[in-house]
Structure formats: structure tokens, C-alpha cells
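This document starts with one chain, in the form predicted on its own, laid out as C-alpha cells.
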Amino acid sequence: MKKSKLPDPFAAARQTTGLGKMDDQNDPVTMVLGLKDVRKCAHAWKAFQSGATPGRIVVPSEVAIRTTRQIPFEVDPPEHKDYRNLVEPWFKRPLEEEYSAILSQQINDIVDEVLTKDSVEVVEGFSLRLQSRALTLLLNTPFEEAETWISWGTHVFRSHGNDLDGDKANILYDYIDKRITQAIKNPSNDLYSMLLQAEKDGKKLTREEVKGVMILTFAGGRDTVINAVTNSIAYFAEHPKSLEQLKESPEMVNNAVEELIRYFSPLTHMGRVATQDTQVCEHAIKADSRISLCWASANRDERTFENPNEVILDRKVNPHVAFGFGTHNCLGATHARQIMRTLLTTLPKKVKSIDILEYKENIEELGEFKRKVGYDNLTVQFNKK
């Protein structure tokens, strides 16, 4: 089996009951697996809320390590729309010409850099650095800040062998608190300052609300972007003709981005909390119990996707849900897509081939399922054109 392949562990359960079961810190989760059912539950925000106890909709739950509500991620309509309208224009900035040009230069620079080395550990030596540098653009903060974020590692709430690391989480919280204080004293044109000046219902956002947006911004797009970039590098290492195909047919890039995101599904699932006794797939769901919308399973649903376990870079019909669905579709999706588009434009121009030298897979244990989400490490050699 190819090293870059991501098997679908959910197929049998999706095709039978449509559900899976897992325990999460003694707070069980019913996993919804089919694309149709995932979409239906995502739309049913009155029955399945996001605005539960902060941290509870995340799997694994973050209730033990944070009390700040991530905004607008953990807020339900109609209030959700007010927050979303405040921040969405900022998160659409990656579409601007100047932003795209700077991002392109960042990615060109890092590709040029790795091409000078005999080997590169992709997760921390390429993907984490790329993600952190690009985040300086999204936050509109100095480029040098990326070095601080790189020092945190690939996840802001997790450390090796520990899905929930409170000490590590506190590093992020303390950092954000200091930056908010700095922005209060010396406002600039960064995201902190914009949020401090923003108003909702005629009132300025509170410090806690600003902190909630910033925690989401740091946490939501970190390991997901890292997984997407790393998995794509592994894929191109084993499919060098795909690199050449993208170079010869650059118009394919947008479709290729969507297909790689569908296939790799960098975020396995996201939870909701039932507000009432209800049913999913004819299975009883009790009020105050948790479900998860399993994006990774939905994106392999054979009832919608032809040859779902293959990467088809020019796939035409691709209604994937890798960036979520409905009210809570991913706020950072525009930024993530722009990173991937730029990467898939840059690599074919500069890289002839990629050799995988060493790797260790990152396997998530989800109750009855084990899912490869990416790599703990992936060492490769980038070969010049």
C-alpha cells in the first residue's frame, strides 16, 4: 500500500447503521457517518447546538483546559450571525491581490529553501513553518511572530502522547492576553485591534469575546493546515505525474485543492450537543448527549462520490464537507484554500520529484475506529527541476 494512502475506516459502519460510537473522557459521542445525515444534522442547529459548555463540541473535549468560548464557532444563531458578520470580511482578505502576492512569495521562499537541503522533515520543517508564516498575514502581525508560533509545535492544545495539555494551552492563552493588552495600549492595523474597535449590538466587544475569536484563529487552522500540506507532499512524492499534470494544466489547481482536501479531510469530525431527545439514523439521541459530524467519513460516502477512495485531481462533482457545512462552515476556509492553491501552483514549477525517506503515521483512535489523519513525522528529499 502506498505510504500516502489514507484508508477509510468508517465504510462498514456507514453502510450499515450509519453511526459509530466512541467514549471521550467519560462523555460518549455518537458519530454520524453518512454525507446526507451529516448535512442534515449540521443544519439542525436548534436540535444540535454548538453553544454548549465551552470546549464540549470539540472531540476530544476541551472542557478541562478552557473556559473561554471560541467565537463564532461556539455560538448558535441568531447571535452567531452577528459575530460572523463582524469577522468574515477580515477572513476574506486572502482573496485580495496584495495578500495573495505576499503569500506566494512566502511559499516560494520556503520551497526554494527546502530544495537546497538533502532532507527535510516535512511536518515541522515545512508545513508548520509555512502555516505559521502565513498566519502572520491573516493576523496582519509582524513576520517575526511566526518563530514564536513555530516554537509551540504542531498543536496548541496537545503535546506528544497527551491529547489535552493544559500547560501548553496556557502558553497560548497568556500570549493572547499579552497581545490584547498591547493592542489596547497601542492600537494598530492587526486583528486584535480590529476586534477591540468592533461593535456588536452597539457595544464594543469585551476582552473575553476578543480572546475567544483569537483562540479560534490560532487553534482552528493550525494542525488542519499542517495535515493538509503534509499529506499533499506525501501524495505528490508517490504520484510525480500529478505534479507534471498540474504544471501542464494549471487550470486544474482549484479542482485539485478541493479533491486533496476531500480525500485527506484534515479534521476528522466536530461535535454538537443535543438540546432535546431526538433521533439520528433511527437511533435515539438523548438531550444533553453529544454527536459528532464525521467529515472524514462523509467525504468518502460512496452514495455521492464515485471512486471515493481515489484521488481524482480533476474531479468535477465534489460536494465535500471538509470545511464543515451549514451555519458553522469554516471561517478560515478562504485562507486555507489560498495556501493550498499557492502551494499547488508553486511546487510543479520548482520541484521535479519528492522522495520519501522516513515516516511515522499519526493514527487517531476513535472508539471502534482507527484513522490515519496524517504523519507524526515525514522526512523527504525535494528534487529540483
Second form
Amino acid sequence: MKKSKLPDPFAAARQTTGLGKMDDQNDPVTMVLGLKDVRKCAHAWKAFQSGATPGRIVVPSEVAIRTTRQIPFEVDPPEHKDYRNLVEPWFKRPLEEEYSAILSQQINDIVDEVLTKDSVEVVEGFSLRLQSRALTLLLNTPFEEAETWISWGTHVFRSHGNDLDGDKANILYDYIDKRITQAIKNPSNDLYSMLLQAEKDGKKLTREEVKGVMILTFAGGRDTVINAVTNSIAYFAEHPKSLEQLKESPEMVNNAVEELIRYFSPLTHMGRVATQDTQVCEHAIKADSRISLCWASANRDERTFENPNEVILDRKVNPHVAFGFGTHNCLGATHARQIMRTLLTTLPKKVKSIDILEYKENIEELGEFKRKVGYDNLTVQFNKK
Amino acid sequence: MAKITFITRDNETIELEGTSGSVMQLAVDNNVAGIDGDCGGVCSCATCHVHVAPEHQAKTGEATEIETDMLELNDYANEQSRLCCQMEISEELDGIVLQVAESD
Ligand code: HEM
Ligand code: FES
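What's the form predicted in complex with the partner chain like, now that we've got the form predicted on its own?
Starting with the chain above, the whole complex follows.
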């Protein structure tokens, strides 16, 4: 029962100083590890800003490969709210009946398909495909677009041995440019067209702003969803009884989704830049240096979570921060939750068990910490009911 | 059966009746504006924040520590705050009035 475990590498540091240190391209990061401290720093947007040089709050920093500001992610209040209000209703569409019905069909189809195979590499052969197809719903673009996104592989920004791959990023940026041009010429009901029509302060969004929202939508919803889905498959492979349980008690699905997302914390941390000399956990933070809010560590904080390193699928009270906290909380959470709820409803109906045949863990190197966030590859056999 | 009244941010009064489940779910099922229940009731999103009228606080009881921790940094939280996903519907709640809290 070890292959699906995600250990907590932060415990000792969280319990002593509450902080971790890592370097990143000579722009070091002080990682904030405790749940309450993470919340506090996320709330303190004046002292710890998101609206720094584009790319700098991401770890590893994307300053060297990106100049476009991601919106609303790299904007601080009060302007943040103006952008957020523009996009929020669109990102709530996953709650609509038609949306969830199509999503359900998509997930049914891909589960049926993998059940016919002797072996499936889950990351590319299941999660990436599921994620890409579902994203066509969120963007309201033709289903066929998913094939293009799938062909990019799992790492649009990252390829092996090269954490930040400018060429790969350009594939995405060029693609988005083309799609914006197309939407200007032939407006439709897709997200690009909606954004091109949208106004802030009485003015239409610029092309650069539209690009900033679209890059974020692609980037923010890719690895995160892929890891959540892949890790779920590994978990159910080692816990077939949980599949049974979910089938018998579908009312458990919501709690199970939140618990898996807490445990997996698919986004390990996110940075902020200090605007002034300040302090975190009695530790001096210099103006213009970086901290990060470590959601993954906060979600194992033993001061709040009982048995934090156990997956308790029916955990009822679960104040996790896997989707962030406060101002910048995840805009894609409704979509991500709908994917996970549908997956946890569909798998138990069709799948009896899953055998892990081969796997390679994806370990993030974060200075003194090494964190497993998911798998580079996971080959399994899905067995029919 | 408990009668539960919500007052929305636009001062609309919505009277509902429920027998079981959480107060958040009752509100979401009846489209009470301002109660989104994003996390489905696990106390992780604070999109179910209400203020309990002081005269009804005896019925609802105090917020749990997890709730107050969640709301500690919320500009609209006060002593009347509850996350209503943490309130189970029962006879005891009959007659309470909940004001949907402001949010940023
Ligand atoms: C399980 C999947 C996901 C996880 C764990 C996750 C996690 C997060 C976290 C922790 C934040 C906060 C970042 C910060 O405070 O700086 C965030 C923000 C964001 N996420 Fe997600 N995310 C997921 C899926 C998605 C999806 C599917 C999309 C869209 C397609 C998306 C789009 C965004 C956007 C646009 C923001 C910025 C919101 C803002 O600044 O107001 N995410 N996400
Ligand atoms: S519904 Fe999320 S905290 Fe109550």
C-alpha cells in the first residue's frame, strides 16, 4: 500500500521554524509551512503581492520565459476584483446541468475505453486526455481542439531535465495568439470571444489582457488536474474497497473529493513578493524578496487535521487550502471539482479493481525538501466489474 | 421540520423548511443568493457565511474553532458569524433568521 502514498516532507520544518528555504534561479524563496501562517500571508496582499514582475510569483520563476501578465492571478486588489468579476460567472458554468451531463459522458467514454485495454499509461493515456477534453467544455470550443492540446504532451512548460522550457511555452503562446486572431475575425460563443467583448473601466480588454487570461486558464488547469486524476487512480488501485464504498454511499463523493484534493495538494505552493521589510514566523523577510504559500504543507498541519497523513474519504470537516485561500482562490475549482466528482461517481460503477504494473514518481526538488506530487508515468490495468 | 429564514444581501427574505442535512445545502438547493457552498460543506471555502440574529444564537450554538479559524481573517466576520454548512437542520433550529454575510 505504498505506491499511492504521498509523504509529507515538510513536517519537521513546519513543527520547528514553520519555514523552509529554497533557491530558484538565484531568487530564493522562503516557504511558509503552517496552515494559519499560510492563510495570514495569503490574506496580507499589501505586504505580499501577486502583482510583481510577470512570472516571478511562480516557482520555478517564469520571468525568463514570459512577459505576459497572467490575469487575474498576477494582479492585486482592487484591480484584481474587476478582472475576477468579468470571468467568475463563466467559470461557474460547470454547475450547469448541460455542462455536467457532457462531462459525465466524456468521462464515461474514456473509462469504457481504458477498460478494453490490457495496459494503460495513465498520465498520457488517461489523465491528459480526460483533462484536455474537459477543458473544451470550459472554453466552450470544439471537442476536436483537445487533440491539439494532447499532442503537446503533459509538460507545456516543463520538459525533462529542463525545468523551464521556453520553446515549449512558445507553442502554447503562439497557439493562443492564433486563436485570439480567429476569435476577432469570427466571434463565437467561446471564452476567447467572451473576453474580447468584455469591458473593464468602460474599455474593452486589450489583446494582451485576453492572452493573460487564456495562458492562465491553460497553465493553471493542466498539471493540477492531471496530477489529481492520476493520483486518484493510484489511490484506488491500492484501495479497491474505497471504490466499493463510494458505490454504496454516493453521498460520500463530495467529502472524498475534498479529502483526495487535500491529500494530493496538486499545486504544492505559490509565491508572493514582499513589498516592504516584514516578518513571517519571527523571521525577517526583506522587501522585494520572495515567500511562498505552501498549500501542500498547510494541508498536513497536525494542529488542524487529525491523522493528516491518512486519506480518510469521509472526512467531514476539512478546511484545506489546496485551492488557495482568500483573494486568489482557484478560479478553476468549480471545473476541477466537477471533474473529480464525476470521476468518483463513474469509476465505482464500472471498475472492479486496478492493477499497478509500472510507475515512476514525479518528485519536486524544493531546496531542502523533496516532494512527491504525482507520477511521471503510471501504467495500470483497469479491470471491469 | 424546521423553518429557516434567510435574508440576502439585497434584503430579500426567503423562508424555507427543512428536515435534515446542512443549512448550507438547504440554501443552495433553493438558490439563496450569496450562499454558494463551493466546497460542498467541508468547511474549506467560506462561501456559506451567515450572521445569526443575536436572539437566535442560543438555538444555533457557537461557531466551532475550525469555523472561527476560517473566518479569522474575514473582514465581514463578527460574533454572529457561522459557516452554515456546519449547522445541521433539526427541530431546534426552528424559527432562526440568518443574514447572508457580505463578501469581497
Ligand atoms: C485540482 C486542480 C487545481 C488545483 C489544486 C488548483 C490550485 C490553485 C491554487 C492553490 C490557486 C491559488 C494561487 C494563489 O493564491 O496564488 C489557484 C488559482 C487559480 N487557478 Fe487553480 N487549481 C486547480 C485547477 C484549476 C483549473 C482547472 C483552472 C482553470 C482551467 C484553474 C485556474 C486558476 C486560476 C485562473 C487561478 C487564479 C485566480 C485568481 O488569481 O484570482 N485552476 N489554483
Ligand atoms: S460550504 Fe464551504 S465552508 Fe461551508
